[in-house]
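Heads up, the chain below is alone and in the form predicted on its own; it's given as structure tokens.
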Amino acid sequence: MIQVGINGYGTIGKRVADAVVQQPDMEVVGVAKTRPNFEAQSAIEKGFDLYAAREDRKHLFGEAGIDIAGDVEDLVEQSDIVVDACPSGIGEANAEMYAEYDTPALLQGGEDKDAVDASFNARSNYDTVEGEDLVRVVSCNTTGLSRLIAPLAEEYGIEKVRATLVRRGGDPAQSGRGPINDILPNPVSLPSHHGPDVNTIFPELSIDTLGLKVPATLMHMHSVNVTLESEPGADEVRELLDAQDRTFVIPDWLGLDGAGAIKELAQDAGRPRADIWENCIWGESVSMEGSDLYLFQAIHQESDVVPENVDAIRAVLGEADQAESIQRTNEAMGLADGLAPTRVAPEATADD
């Protein structure tokens, strides 16, 4: 069994440790924080052994009451591995802990590219990063990106991407960031970070990116123009992305209007916190002019990175292949099943 430890456990690491430990082949060892919260709670509920992030602060876990298994340090020593899921920058100073104890890791898309030995996405360069030391899951907006130009790359050939990406300014817990009442360029120059970041999985592509911050919570929405080699119709294009692991074409009948109503379909599915792991794709969205291919897709900022952390996992290691390990995080996560529910036909009458 893979020794996993997770380093943060608030939005991004609190869910991979809960895929992690669905995971066939893989144990949490225990997860770090840096105070005594309700995550951290949680985190002793869930049976987690609980270790101190900062040793300035691991006299507070003692005063709240929370019992805590050791240091940072006696976690990284435990771990084959280690999920680092702290804030932006943490990741970068935690490296030269993760060095003193051979110990690999994974860093979050929020980090610098280079400080890390690469960049990782499952679905398009899954082969490239293992026995890397220092390997950064993408962002969730260049998750997004790299899921969807994976497949149109491999099928069409793409000449140039254009995207226009409007950004939630917050998490619904980041009360800090609001409230707010306004429609921000971020950045107002050309490009927004996001297409470097893209071009960290996809060196050679022609990548010009658009931020947009608005005052909204539940999701990223992406307006992508793709100028492809060849001219496939909307249709072919549609099935080529319905066909991928990750990604959700939402069909008409659905009546998924915006980022709300998927968060809905995604709490009457059952899924946990209301998760939505998948690119979604509105289909009606999908359309051809030429060679130029325009879309709407949809990224939940909170999860979308979390299925990438297990297959990272297993790609550093070398526990398995690209397509074993996709299949394994889908089939244990509940991805493989889809989020959509299936249409039920009309039952046939006597006249029919």
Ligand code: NAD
Given for the second form:
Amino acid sequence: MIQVGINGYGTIGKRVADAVVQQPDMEVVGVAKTRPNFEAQSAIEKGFDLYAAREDRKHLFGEAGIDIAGDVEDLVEQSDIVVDACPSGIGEANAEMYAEYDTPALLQGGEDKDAVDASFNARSNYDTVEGEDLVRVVSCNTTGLSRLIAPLAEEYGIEKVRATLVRRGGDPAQSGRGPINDILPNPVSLPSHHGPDVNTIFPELSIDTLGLKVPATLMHMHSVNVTLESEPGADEVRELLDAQDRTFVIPDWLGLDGAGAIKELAQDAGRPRADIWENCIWGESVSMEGSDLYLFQAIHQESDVVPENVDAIRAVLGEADQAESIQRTNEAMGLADGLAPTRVAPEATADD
Ligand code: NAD
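Please supply the corresponding structure for the form predicted in complex with the named molecule (the preceding block corresponds to the form predicted on its own).
What follows is the entire complex, opening with the chain shown before.
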């Protein structure tokens, strides 16, 4: 069993911990927290051992009547690998500690690409990270774009990607984020950081990205144009994208008109936290104009990187090949069941 430590138990960390628990070949050693808040309470209820992430705040746990199993260093020492899901920049600062205990670590998308040995997306470059000490699971947006780009590049070749990313102002719990009532070009200058970030996965790819921020918390929305090196039909592209492991090509009949409806579907489907681990691509939007492909996809910022972290654990430790790991992760998490029934809509009758 792979022993996994989780350092940083917030939006991403708690989801990764739950996904790791579900894996047949992994165990959570424990989670490191800075303070005894509601997430610490939830970790205890789930049976995770708590470790103090900061010496200066350790006393807060005792004052709250919460037992801790040790310090973060103890967690790192006992783990075969650590998933660091601390706020941006802290993962990089923690790198020295991981090196000291000779424990490989996964950092998250908010960290600088130059702070790590390699960047990771399971669909695109699984085989490149085995044996690395510090690997970054790329951000939610870069994950969403990479899952789209990999099959298109393999099947048709890509001349150029142009993507406009309409980003949620913050996660639902981030009450201090905005805008509250505005639409912000963000950043106002081109390119946004997303294009160069995608290049950490596809170094040769020609890609331009623009970013906006809007007053929403549900999901990000991508408007994507890919100039291909050939001219497949839209149906063929739709089928290719639908056949991928972590994509959901939304059929017209489901009537999903936006991110709100997708979240509702995820709740109806009983997904934990209404998480949507796959890219949600509107089938109707998949269009070809000559060699230009156009589509819209929605990306659930809080969860699409979760199965990627699970795969990155096996990839770094050399515990499974790409296909085996993706299948194992998807089955264990329930991702393989899909978000919606695959049946076609019943034919309308004359009485309807
Ligand atoms: P978060 O703020 O929700 O969670 C971070 C947790 O780490 C918090 O519980 C915080 O108290 C804790 N923490 C702070 N300092 C710590 C320390 N020194 N040691 C241990 N724990 C510490 O943040 P998040 O949204 O989970 O983001 C984590 C990383 O994942 C960032 O790099 C972010 O860019 C990336 N990411 C976030 C999202 C998203 O939508 N939330 C999506 C993809 C990637």
